[in-house]
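In the form predicted alone, a lone chain appears below as structure tokens.
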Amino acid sequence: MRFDFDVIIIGGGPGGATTASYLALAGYKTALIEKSEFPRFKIGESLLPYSKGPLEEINFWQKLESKYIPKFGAKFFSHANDDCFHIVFEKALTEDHPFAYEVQRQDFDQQLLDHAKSCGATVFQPDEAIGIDYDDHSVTVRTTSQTMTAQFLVDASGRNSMTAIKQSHRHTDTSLSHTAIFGHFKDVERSPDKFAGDIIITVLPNLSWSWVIPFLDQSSSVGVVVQSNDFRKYKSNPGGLFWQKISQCNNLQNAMKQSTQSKDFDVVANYSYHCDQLAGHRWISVGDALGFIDPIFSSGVHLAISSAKYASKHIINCLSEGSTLITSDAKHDYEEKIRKGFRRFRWAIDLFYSSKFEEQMKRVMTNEQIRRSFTSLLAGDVWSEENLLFRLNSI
């Protein structure tokens, strides 16, 4: 049977573009369908050090050096006092992933999608997938402009979770019912040393928190995350709630004192969800189409890039063996691998939202082995079995 492509990917964000790069570099005829014009604004601007591996494998990591500010760690502040917990990535279990980058997503996503094209992927943009049909031998995708066939489909449709929603596999995580309010600002105060690019997280009252992500051009992404119930009374004035939360921490308020807003506020509510099935007959999901937990530890883009790597590996194996995902061990292996990464990040997120986070962080910082293990987790090394935290907590 003849196909238009070996693999069709729906979605051109980091998960889709990374998958397209892997498959095209492996010599497979790959199509990517992206409904939006690029560049387009996107949240999720802080990369993790362990994204370096996949991005190096597709020859992309080196393209980031001159464009983005390096991030050597993360600083955690408390609104209640001047305590600062500084996690430095080079002090993890291994020292071979000492930094990542803070990226403006409209630039990063465009750059990564262009890289997928340079690897040999065919990109249809703007074009929207409106229908998917499977049979024993192929998948057919209908878009707003054409119909195409392939052996496999990759769902990288992000929060749309096209495959999961169609099959009723996606569920909102009601235990993480949060709303984020964020904008961009010029001249937010930052550290004058090599740690100028470190993300700053401030723990605020009532299970809320803020982020400050510095960029190379002296602008910063600043956001606050609140309980969705608390947001409702400010629904018509999200900026009012933003500034109220900023005022709850002296360090944060002082850092923002000389700043000017350069991008209007955006709001994203109830963004945490999970999917029951991550792969099936001739399809596999990557990135936010798999699920999303919480932005506190910047796991979103990292899980997208990492899932793209593992999905590509399984697709390449299936294509070379002539098997389908549902009749091979690939489906089970892939789902177990991805769920393990989500589970370990979720453990850290639950710790953050517990009432004992600051107390636990003090213990973390005074025990070298635990500190190194926690640092590795925050760097994105969530698949290592050498991490003491994973063994102690059976995750």
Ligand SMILES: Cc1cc2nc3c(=O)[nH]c(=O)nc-3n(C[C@H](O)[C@H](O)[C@H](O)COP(=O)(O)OP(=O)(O)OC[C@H]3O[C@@H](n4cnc5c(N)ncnc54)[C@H](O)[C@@H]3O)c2cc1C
Second form
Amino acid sequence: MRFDFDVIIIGGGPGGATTASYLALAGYKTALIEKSEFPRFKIGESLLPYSKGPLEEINFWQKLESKYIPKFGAKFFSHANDDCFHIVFEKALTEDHPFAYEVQRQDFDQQLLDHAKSCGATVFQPDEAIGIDYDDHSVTVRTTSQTMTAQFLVDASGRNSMTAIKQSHRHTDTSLSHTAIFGHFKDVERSPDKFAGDIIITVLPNLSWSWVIPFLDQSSSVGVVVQSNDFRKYKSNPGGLFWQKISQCNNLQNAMKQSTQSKDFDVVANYSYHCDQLAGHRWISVGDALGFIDPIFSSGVHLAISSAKYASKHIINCLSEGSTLITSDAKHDYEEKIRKGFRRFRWAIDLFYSSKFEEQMKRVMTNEQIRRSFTSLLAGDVWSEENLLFRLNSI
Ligand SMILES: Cc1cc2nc3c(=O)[nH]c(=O)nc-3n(C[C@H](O)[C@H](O)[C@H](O)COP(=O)(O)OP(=O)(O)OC[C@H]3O[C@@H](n4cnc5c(N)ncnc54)[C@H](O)[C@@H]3O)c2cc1C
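Would you mind generating the form predicted together with this ligand now that we have the form predicted alone?
Then the entire complex follows, led off by the chain already shown.
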């Protein structure tokens, strides 16, 4: 049987572009369909150190140097006092992943998609996938301008979750019912030292919090996250709620005193969800297409890049053996692996939203072994079995 491609990928964000790079580098005929013209704005600007592994494997990590500000850690403040819990990635269980980058996604995503092309992937952009059909041997994708066939499909369509929504197995996570309001600002005050690029998270009243993500060009992404119930009455005035939340912390308000807004507010509501299935015989999903948990620990792009790595490995095995993701047990292995990564981040997220977060952070910071374990988790090392926290909490 002849196919147009070995693999078709829907979506050109970090999940899709990383998958395309892996498959094209392995010599497979790979198509990627992206509906938007790039560059385009996207939220998800703070990366994690452990994305370095996959990005190095596709020869992309080295292209990031000097283009983006390094992020050596994460600072957690409380609105109530001046306590700062500074997580420094260099002080994790191992010291070999000391930093990540803060990236403006319009630049990062463009660069990564260009990289996928340079690895040999064929990119159709702008073109939108509008239909998928499977039979025992192939998958057919219809787009707004063409129809193409392949042996496997990768759903990297982000929050569109094309395969999950088509098969009705995506569920909103009602226990994480939050809304984020965010914009870009010039000249938000930042730390004058090596830690100028660290993300700053401030815990605010009513289970709300804010982020400040500094970029190389002196602008910063600033967002506030509130309970979706609290957002309702501000629907027509999200900026009003944003500034009200900022005013709840003196340090934050002072840091923003001299700043000017350079990008309008965006709002995303109720963004956490999960899917019952992450793969089938001839399809596999990666990144946001397979699930999304709260952004407090900046896990989204890391999970997208990591799932792209694992999905690519399974597809390459299937292509070389002539098996499918179900007959080869890849579906089972992949789902176990990805759910483990999500579960471990979720454990930290639940800790953050528990009323005990500050108390727990004090304990974390004073116990060397626990601090290193927690730091490794926040650096994205969620598949290691060496982490004491995973063993202690059976996660
Ligand atoms: C408030 C908030 C804050 C966040 N902060 C962070 C953070 O600090 N750090 C972090 O790592 N993550 C963060 N995230 C998460 C991050 O945005 C995502 O996890 C990440 O973008 C997922 O990458 P992806 O490639 O899976 O999907 P995306 O980046 O969404 O890419 C999907 C692509 O698919 C394309 N597409 C969709 N449907 C089709 C179609 N039918 N045909 C063709 N193309 C299609 C889209 O145009 C898009 O370009 C945040 C998320 C939210 C909501």
